[in-house]
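This document starts with one chain, in the form predicted on its own, laid out as structure tokens.
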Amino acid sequence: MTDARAAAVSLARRLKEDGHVALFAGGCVRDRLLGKDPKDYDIATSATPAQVRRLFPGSNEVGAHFGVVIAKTKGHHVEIATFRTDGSYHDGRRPATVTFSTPEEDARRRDFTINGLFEDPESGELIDHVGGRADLAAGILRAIGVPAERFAEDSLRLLRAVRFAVTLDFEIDPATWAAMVEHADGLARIAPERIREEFSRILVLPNRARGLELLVASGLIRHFLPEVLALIGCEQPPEWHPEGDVFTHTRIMLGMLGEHAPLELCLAVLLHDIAKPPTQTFDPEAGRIRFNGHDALGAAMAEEILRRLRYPNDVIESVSFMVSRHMQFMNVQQMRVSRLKRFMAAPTFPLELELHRVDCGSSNGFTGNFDYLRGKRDEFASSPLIPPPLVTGRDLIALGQSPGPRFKDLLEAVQTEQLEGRLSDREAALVWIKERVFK
């Protein structure tokens, strides 16, 4: 028995020693099924919140409207909630009036069957109420009653069918499906933070392509992301993208990141080609389709997407640099020496580097830039890429500059000569500053 169990286990002999019904509930019941190690356990009791605290002196009552309180003991926080049934619902996301009720009446109001199973927390023994059992073993996602009604309820349930599907690979039941589609516009009603909270849990799961397809098929992503859409249909020039259009191409590269691909890095390969649509240009001379600044553009947009799902700064600056120079990558074996140092020098380039393999492998196939800058990077592993500076403003102020810009040119003119290693220490770097103040 892990701690985590442990330490639940004992809470929960409490409140049955204190004549309460007290089972474990919802996921961890789940995943336990699943042969997982459960990440927490939530017990479910028939103790009001009162009681529950009375018990457990120095527990927090996180919910007071929906009888949740977090208990502590061990080292772990349990949460304890107790058994209700929720009133009507107003704005799709909680109800307006909870009644506390019984397992069966509990059970029912939860959002999927895998989800409503319970657990006798000494014994073991699987209390389903709702069919959870049987679709756990035939790999269904299935709402708990009408599905159009849990939905409605709480209309973030629709991308949590799409996560739950993903993250356990489950077929989603028909009925299930068909309503997520004719309820889509339900997250027109919830808030940005909360619909980014859970799109940002389902692109950082392994099989995020088929989440990304789910979230398309269903019509749920043009509600928070219909900037996708348009790359469905966005024809490329064949000899370079032979996979097809650029929603093809950008699903095929979401599929080919690493298990464990950090959320900015899922996000700057979905938003990378995010404005070749209206960059979208056909060259008659050439015979090819061009999509001219589409870098540019698309860090503008990517910037303006991330801010509108309320994204933190440090990620939507992070995700726009490298939407912005997704297009460098192909001229770095003719750059000179020091402004490849500059451009490995940027702290997104191992990110960077992954978008790169990604987007060559998911199209031409090319790797010889992606092998020349892992060359360059073992290469310049020997010592800073970019080193303290050989030169101060101090000491160009000593030689009579004036802050300005020909300051700044100079210290970034004496850092190429460092860079290119035509400069290695400060007398020669003054040296060479002089000749060309005194000139």
Second form
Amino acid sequence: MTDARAAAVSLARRLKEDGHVALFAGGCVRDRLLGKDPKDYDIATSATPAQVRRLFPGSNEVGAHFGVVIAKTKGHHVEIATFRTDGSYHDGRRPATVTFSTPEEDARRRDFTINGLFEDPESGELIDHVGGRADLAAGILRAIGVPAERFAEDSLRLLRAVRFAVTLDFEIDPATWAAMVEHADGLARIAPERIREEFSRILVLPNRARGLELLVASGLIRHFLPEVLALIGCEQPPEWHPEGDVFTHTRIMLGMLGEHAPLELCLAVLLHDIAKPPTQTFDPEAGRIRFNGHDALGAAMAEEILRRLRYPNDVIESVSFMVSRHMQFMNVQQMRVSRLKRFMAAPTFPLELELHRVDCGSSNGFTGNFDYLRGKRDEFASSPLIPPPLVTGRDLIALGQSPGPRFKDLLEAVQTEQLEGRLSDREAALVWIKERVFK
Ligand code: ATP
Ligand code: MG
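Form predicted together with adenosine-5'-triphosphate (ATP), following the form predicted on its own:
Zooming out: every chain and molecule, the one shown earlier first.
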């Protein structure tokens, strides 16, 4: 038994000793049945929040009227929630009231059958009021009760449905799917932060490509990332892109990323060609489709999109930077050493190299630039790409120069010489400067 489970079992035992019903609920029951280690344990109980708090001094009540208490034992946090029925929903986000009730009613207010199971913490016996066990065995994600009502109550469930289906590789039951499509517009009522949270969780899953397809097919993506829909049917030159339109290209790339690809990389892949639709032109002379400037415009669009979804600034900056540079990978073999080293010194470079790998891999299959960069990375590995400067502004002042734009140019010029391997010590650098300044 894991420590987390042992901690949760002991809390449940204390509740029982005090005369209450206490059951494991939701995700932890589902995950154990799937043979996965639950990341946290939730207990559902007949004890009221006040009784729970009295039993576990030091525990905290969160969202008081929802009746959830967080208890801590041996470094593990366990959520203890009183069996409840949610009252009516007025805003598509949260119930107006909740009343404490029975295990069966508590199971019915949950979102999906596979999330509606209870388990006796000590005997491991399953208590299934919603048919969750059969759906779990069959690999089906199904809303509890009348699907349309459940999605109308709480629109966040629309994204949760996609996330669970993709995480578990489950099929969405046809009636549940139909209700999702019908109620997709409800997503407009959900705060961008909450949408972003679910969307990010979908995008980092190994099967993120299916996640994207489900978001498109259900109509959900229209409410938070409509720009992606314009990629569908955006034709590209077939000699470079035999795979098809920009959407297909992007989707294949998402599928080629590793299982643990970081969020920034997933977002950069999703958005790298986001400006192809608005920049698409047909060049009659060359007889081909072009997307001039789609990297720069794409960086601006990525920034606007990620800001709208309330991503943190560091994520916005990295993703937009990666989008802005993705076409430069075509020129790396023509870059001077100094330029190449500066290019490779960007903190995002390892992610960009991966973006480039899947960009080519999902289209023309070229590996020349990727192989070249990997070779250069090894070649440059023994010393820092950008070594400590040979001279500083203070040296220039000592030479009688006054700070200004020329100052910066001069220092950069010295660095260029250094990166090119033409200057390697301070004395030589000072001579080099004097030759230029005092000639
Ligand atoms: P995860 O592994 O993502 O944590 P989980 O099933 O534990 O999965 P939580 O978001 O932690 O999901 O919620 C715990 C339980 O609360 C769920 O299993 C489900 O029974 C219930 N639940 C959570 N959010 C909702 C919701 N929006 N509507 C109805 N029930 C919900
Ligand atoms: Mg959970």
